[in-house]
Amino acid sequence: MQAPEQVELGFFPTPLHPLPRLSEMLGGPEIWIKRDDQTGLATGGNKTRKLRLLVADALAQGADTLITAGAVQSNHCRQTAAAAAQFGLKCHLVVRGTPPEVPNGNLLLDLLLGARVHFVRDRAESQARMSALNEELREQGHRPYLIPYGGSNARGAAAYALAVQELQAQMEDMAFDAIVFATSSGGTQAGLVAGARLFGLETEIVGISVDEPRDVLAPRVARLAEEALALLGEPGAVLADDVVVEDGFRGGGYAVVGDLEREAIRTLARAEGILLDPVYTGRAFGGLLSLIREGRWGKGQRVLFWHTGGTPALFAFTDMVI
């Protein structure tokens, strides 16, 4: 295996521990949690892993500016802004949505971290704005580095392939029947799929889609997993049929909070004192609870919820989660 260069960013390994009260309440499988909400970069989250590799590549190319995109409450944008600040880089964020009267949640942190925020209407416009910014900054003598939506490219996905090795070291003689997590841009899931193959982890990798249908997301995950394996020096084919995406929990759409998310957030908070966010982990954990109640996993089995972070977004959705 050829591991890409990484910068020191965040705190690793992230904790792995059981959720005994929740497991008892549900009366089903033994539930564990992997705390990537505790990576420590401006309140943490899964994008910190990806940024360790992406920022290393940016610095190797002599970049002085990071450019990326996301929604107004993007966890990825917030962590990118924090990584840029830590390494003395400028940061431009292209965000979908309307500027609020009072910045809150992740957007507040973006501004505190010194990022320049550019508002656009939709994802198509965000791609065009990123490209235009890249050209404008180069013309001004800067050396920008473009990071795709969610940090989801071969390098970002490779970070989560390496995370599988971290998990295996923590598991010792223990085994999980499934790993469940939020999936959207696909990089985290692609990395876990690639890592399971690379390190021989025989566990079902289950992504709970927060926005897109399986027929859109699974091929993207498969492609990214192949690219990650190639980057790591272990090329191999990954088929969309190899990718498990549960797309039945998308509710009213991206960032539309419903009963599923509200119940999930309250359940984990009151059973274990752990916070979820309303957009990603709340929806994914709600999906996990539903699958357990449907009998997908039962007594005698062990399921891991990989917590990808996002806590600051709670403060932008207070009227929807309480």
Ligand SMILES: Cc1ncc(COP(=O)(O)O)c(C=O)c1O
Second form
Amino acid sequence: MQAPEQVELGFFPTPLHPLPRLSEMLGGPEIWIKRDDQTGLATGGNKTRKLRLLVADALAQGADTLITAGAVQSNHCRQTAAAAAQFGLKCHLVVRGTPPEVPNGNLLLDLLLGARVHFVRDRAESQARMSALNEELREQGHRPYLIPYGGSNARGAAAYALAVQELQAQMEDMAFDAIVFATSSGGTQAGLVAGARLFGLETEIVGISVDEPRDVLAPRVARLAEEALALLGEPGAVLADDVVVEDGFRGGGYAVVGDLEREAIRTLARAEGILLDPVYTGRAFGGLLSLIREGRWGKGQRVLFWHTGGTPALFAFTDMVI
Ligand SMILES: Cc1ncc(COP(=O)(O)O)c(C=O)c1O
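Alternate state requested, the form predicted together with the named molecule (shown: the form predicted alone):
To see the whole picture, the full complex is given below, headed by that same chain.
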């Protein structure tokens, strides 16, 4: 394997620990958690791992500015803003949504971290604005580096392949029957799939889709996993049919908080004192609880929930999570 360059960002390895009270309450499999909500970058999250590789590439290319995009409460944008601050880079964020009267949650943190925030209406406008910003900044003599949605390209995905190695070192002789987590732009899942292949981890990798149907997301994850494997010097084919995406928990759509998310957030908070977020991990953990209740995993088995962060968004959804 050839490991790409990484910068020092955040704190690793993130903790891995059991959830004994929750496991007993549910009476099913033993549940464990991997704490990527504790990566330490301006409240943490899964994008920190990706940004270690992406920022290294930006610096290698002589960039002085990071440009990326997301929703108004994007955790990816907030962590990109923090990474830019840490490396003395400028940061432009193109966010979908309307400016709130009082910035809160991730948006508040973006501004505190010194990012320039540009509001757009939808994804099409967002793409056009990123390209326009890129050109404008170049004309002004800057050297911008574009990071795609969710940091999901070959490098971002490769970061999660390397995370499998980190997990294996912590597992010692323990085994998991499944790893469950929130999947959206697909980089996290692609990395876990690639890493499992690369490091021989025989565990079902189950992405709970936050917004896209399986037939859109699975091929994207497969393509990104192949790109990550190639970047790591171990090329190989990954079939969309082998990618496990559960898309039955999307409720009212992206960032629409329903009973599933509310119950999941309360359950983990009250059983274990751990916070989830309303958009991604609340939905994914709600999906995990439902799958356990349906009997997908039971006594004698062990399931890992990979917490991907996002808790600052709780403060932008206060009326919906209570
Ligand atoms: C908290 C959280 N969990 C999960 C995800 C999904 O990760 P990916 O975009 O790599 O699929 C995101 C993406 O924004 C996120 O912010």
